[in-house]
Amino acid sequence: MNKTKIELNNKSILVTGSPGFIGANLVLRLLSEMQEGTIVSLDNMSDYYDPKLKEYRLELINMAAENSGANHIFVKGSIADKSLLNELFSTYRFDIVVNLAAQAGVRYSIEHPDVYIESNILGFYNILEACRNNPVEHLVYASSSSVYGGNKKIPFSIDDKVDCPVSLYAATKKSDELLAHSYSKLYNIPSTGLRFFTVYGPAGRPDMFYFNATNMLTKGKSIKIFNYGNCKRDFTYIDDIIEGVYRVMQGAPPKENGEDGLPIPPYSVYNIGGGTPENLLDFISTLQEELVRAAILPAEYDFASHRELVAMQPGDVPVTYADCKTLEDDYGFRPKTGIREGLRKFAEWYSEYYK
């Protein structure tokens, strides 16, 4: 597909759900590369996981921030807040819009729908009428691989039928991409939906397997094992995840014009995972490996004693699989961190954090 080049260098750009784990590195990855222009980071600082991680992911943006010919101005609050919303893009008139702010979580949002509603729904919603009314160059927002629900076909397409999402979660961001073509129709917005694929890395959000085992492990406590360990996850290394946002953030959709002489939606979907969907059990022994070798843990430490495989949660599913071969054709990219390279760096991150 045919894209127009964006220059990203003196734009004013707005992303959301920094300092999240992708907003944050996101950011980070902008002001390393822009020489001038505006960044404008938006997040209401939820207790979801302790703030301190989101405070010191903020504290790294901060300094990188000082080397930075680019501005940085943080802003604690929420998508939701609609009157916030449209005075942020009355005073920046934003360019670009990244929206990552979102409730994550599939087994959270069983317990705390209201959350995934005011925020997926509502929150997106706010956003897609502020880019109606304050015309932008391009609105990326983060999807989710959770859409594909228990689709049996693998690799996971975005041509693929997503229409049995099963969990709250799932239909949010799927409910997500509906609005989003319905808005580029509309109004001519072109926008780019991606489909993240269980993002890791340092620094990551500590509801996440890998960050959550290592917490439950170095308090000698037992993981559970879903499905009993049958399960294989597209793990995605954080740097490959930025690396495919900059990329996308570059190339819009293209405006034209159908034989009606209404516009053709500029509006796409993309998956963004590793290919490779590792073992849950291959990837909990690596996982190990390297904590042993980052001395977060002993080289005698009893991990057989330490597991507990239990039976498939609710609103899981047993295999993702990304297909990225549209983001490859399209972008000339695809992701390429090992997970022994990527767990090696969290562990050291980890090592390092909490020394």
Ligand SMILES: NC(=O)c1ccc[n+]([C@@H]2O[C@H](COP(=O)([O-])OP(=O)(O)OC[C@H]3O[C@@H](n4cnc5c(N)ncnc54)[C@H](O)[C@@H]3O)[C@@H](O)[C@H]2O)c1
Second form
Amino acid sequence: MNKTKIELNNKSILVTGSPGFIGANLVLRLLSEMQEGTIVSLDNMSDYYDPKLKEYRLELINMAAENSGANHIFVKGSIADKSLLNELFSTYRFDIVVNLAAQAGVRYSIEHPDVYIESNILGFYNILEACRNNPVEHLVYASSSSVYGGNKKIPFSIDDKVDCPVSLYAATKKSDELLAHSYSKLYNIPSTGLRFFTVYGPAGRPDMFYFNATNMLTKGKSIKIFNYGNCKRDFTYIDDIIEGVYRVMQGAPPKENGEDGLPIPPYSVYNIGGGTPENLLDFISTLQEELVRAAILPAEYDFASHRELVAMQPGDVPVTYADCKTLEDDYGFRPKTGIREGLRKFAEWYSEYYK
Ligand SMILES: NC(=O)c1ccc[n+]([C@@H]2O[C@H](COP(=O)([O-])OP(=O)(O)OC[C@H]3O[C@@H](n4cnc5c(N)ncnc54)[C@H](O)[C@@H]3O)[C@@H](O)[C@H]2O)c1
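Got the form predicted alone; any chance of the form predicted together with the ligand too?
Following is the full complex, with the preceding chain placed first.
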């Protein structure tokens, strides 16, 4: 698909969900690329996981901002707060919006549904309304591989049916894609949804398997391996996700009219995933080897006695596998970092951060 080229330099950019994991890394990339312009990070600093990690990432952003020609402003607040969004949009006149703020996590949505509706549905609706009232060049937003639910056909393609979510989290992400489509059609807002596949890396999310497993193993506790290890995940290294988001930001779906004279919705959705799903047991073996290499665990660590094979959890799916062909065709990029390389960087960071 042809794209409308967008120059990011000297622009006003809103990144919600920074200093979350992906948001913070995106802002760091923008600060290193932009010579001029303004980047606003908006985050409610939720305590879903240790907010100290978000403060740490914010420190990295503040340091990077000192050496960047672009300005960075952090605003603590919620995308569910419509008046705050209106104020920010009218003050900063955003050219590009990247909505990464969300309540993440599949299992947490079973116990805490309210916050998913507040942040992922109401919050995203507020973002769409703000883009409707203050036209932007491009709205990019996070969807998720979880929209594929228990689909059997692999790899998962953006042309596949995604009507059967198996968690509330997945349902909110699919709803975001539907809401974005209607706003793109009605108000000609160029929007691109990105279905991220299990993102990992340094300073990642402690609720995710590789990070939580590392925490448990360092405490001498056992880790639970779901579906008796018969799970495959398409893990995607953070730098690959950021490269993908950065490229997508610079190419918006074009505004065109159809035969009826009305706008064809400038709307796209892409997968961003490693494209090489790993068996969970192989992934854990590599993680353990890298934790030993980084001296986080002793060489003689008895792994076999620290793993417990358990049944599948509600909301989980047995396999995720991204078909990234359209991303490659339209943006000339596909993720390339291997699991060992990515886990090595995670282990080295973990050792430094917690030493
Ligand atoms: N990390 C992954 O593997 C993955 C996979 C698929 C999709 N995603 C999506 O990518 C996005 C970023 O994920 P992440 O891994 O960086 O998660 P994260 O939890 O580190 O970042 C999300 C940030 O959003 C903030 N937030 C939550 N509700 C908010 C609200 N109402 N207003 C303002 N800020 C709010 C949180 O405080 C957090 O800092 C999310 O939308 C997530 O659903 C992530």
